[in-house]
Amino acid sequence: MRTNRKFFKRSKFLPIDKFFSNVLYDKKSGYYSSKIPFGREGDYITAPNISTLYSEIIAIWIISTWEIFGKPKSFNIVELGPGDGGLMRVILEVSKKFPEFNKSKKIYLYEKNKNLIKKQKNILNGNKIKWIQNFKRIKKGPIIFFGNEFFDAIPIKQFKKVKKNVSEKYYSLKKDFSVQEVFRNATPNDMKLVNSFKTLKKLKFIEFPKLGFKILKEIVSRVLSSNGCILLVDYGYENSRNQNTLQSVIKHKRNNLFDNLGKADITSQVNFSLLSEFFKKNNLKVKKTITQREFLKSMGIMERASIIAKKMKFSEQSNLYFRLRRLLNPKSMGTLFKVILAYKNDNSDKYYGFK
């Protein structure tokens, strides 16, 4: 437990978003600074690790959206939190089959972790890609932002609400170096912010992605200044509820939140109703949130699997459909993961995959 001290640095009390930022992203001791979390050898597997079909569908959606935008000759694509680079690798491979699109695209990867950037560069070697840590380097013109399991990895705040009085959860370090939770009065600005969302009005326990919204605010600004949109796929729920969704995983198994700090992944579920309200408050239109299953099936993943399967041996076909089930099964990723699309007001309402 003595190792807990390094995540508090010189503070005795930290709001939980700051504490988990230290645990996950500290340059020396943070989780993402010390290991590659993806794949069988890591702690969890994402949809692009399960099947390249997922990545192909994202690629086709991006190309379809480029067509909706009128096939502009210069077109910006920004992946948020590109993981191990596997998703973008498939997108680039698919792009080669569409020469006009391939020539127009400009790829940016929004990534702050040096270890992951190194891995991404190894996988994506030879492609024209720019790695960015802010959005000011993106050239003018139409733009798509997209992220797979990006938002759930950004630390959240937690609040307790009694009528309109709001208190925030902090962690403190005890003398024996164990961590305990305490509630302190929320700042007036945070109280005002939390109370401004209709989605949260009836809740007594609130999870609020203040850091995530700060990043999205910058993205929204960029979308509003051009013809653009943002697509997010993430683990989460639609109906706001009084629930602590913080969870920790190590080696593909659940982990006690305060065990293996700096060695285990920590995430929270995304409140898609809150996310939708945020986008609307910031002058974007929002499509109705759908499940990953609905999105992938409406984009033709079953038809694509059928075409590929014809060229495969039986054992390869079995593996293909086993992986496909993991992506689509209602008891697995199919409905646990949701998809949201926000876009500028003067865009066409016709986006593939959404009604």
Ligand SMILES: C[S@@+](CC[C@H](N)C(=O)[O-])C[C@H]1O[C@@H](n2cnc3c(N)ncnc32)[C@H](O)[C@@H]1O
Given for the second form:
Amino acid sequence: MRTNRKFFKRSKFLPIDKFFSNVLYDKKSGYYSSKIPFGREGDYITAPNISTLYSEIIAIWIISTWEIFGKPKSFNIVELGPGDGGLMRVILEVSKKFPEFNKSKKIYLYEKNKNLIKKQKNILNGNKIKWIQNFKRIKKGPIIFFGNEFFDAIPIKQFKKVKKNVSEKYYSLKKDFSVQEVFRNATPNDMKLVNSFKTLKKLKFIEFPKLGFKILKEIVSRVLSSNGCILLVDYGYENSRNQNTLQSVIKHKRNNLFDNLGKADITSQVNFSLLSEFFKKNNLKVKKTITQREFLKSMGIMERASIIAKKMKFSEQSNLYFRLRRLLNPKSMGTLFKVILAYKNDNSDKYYGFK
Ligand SMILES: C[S@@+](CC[C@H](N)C(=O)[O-])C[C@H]1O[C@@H](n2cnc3c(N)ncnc32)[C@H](O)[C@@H]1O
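Having gone through the form predicted alone, I am curious about the other one (the form predicted together with the named molecule); can you provide its structure?
After this comes the whole thing, all chains and molecules, with the earlier chain placed first.
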């Protein structure tokens, strides 16, 4: 329990997003600073770790969007939260097969974790890439932002609402170093903010990604300043509900939220209706949210699998289709993960994968 104390950093109580930011991203003892969490050896597996087919589809989506944008000579591509760099490695490989696109692309990786930046630099060695922590460093011109499991890794706030009165959840550190939940009046600004979203109107318990929206606001204003779009794939839901979705995972198993702090990954589910409302409020158009399964299938993942399977031995084919099923399974990843596209309407309403 003593470990709880270090994440409070001398405060007696903290709003929960601040507390979990310390737990996940503290430079010394934060989760992401002390280990590489991905893959079988780590705590969780993401879609790019499961199959390169997933990353190839994202690559093809990016290249087809560049075509929709009129094949601009200089084109910015920003990956949000690139993790171990595996997705970008495949995107760069696929790009080589499209020389005109390959020449025009400018790649940026938005990553705040030094440990992961080192890993990304290693795996992407030899490629022209800029690592950024500030979107102002990106060149002018058309742009695609995309992220896989970026938004669910950003700590959220939780609120309780009685009529229009909003209170915020804090954690306080007790004398025995255990953690207690307390609710305090939300700041007038937060109260106004939470009450301004139609999606949240009927809820009594609210999850609100204030930090995530702060980052997205900068991204949206960058998209509006030239032309572009934002593609996010995340774990989440569409029907807003009174639910605490915070979860902790260690070695691929659920873990009590306050056990193994700094050693377990903590995420929350993304509210896609809220995300969609946020983009619209900020003057972007938004496609109807679709499931990962719908997106991958309409982008031709089955056809791609059957082409590469032809050159494979039987055991390799079984492995390929086993992994493909994991990505598409309607009872798990295929539907729990969703895809949202927000865009400025300068070129067309037609984007591949979406209706
Ligand atoms: C759950 S991981 C996903 C990694 C990778 N996209 C994948 O699918 O395997 C979240 C990633 O977002 C990064 N991240 C989280 N919050 C961030 C922030 N505020 N700024 C930049 N990167 C952040 C993490 O360091 C990590 O690389």
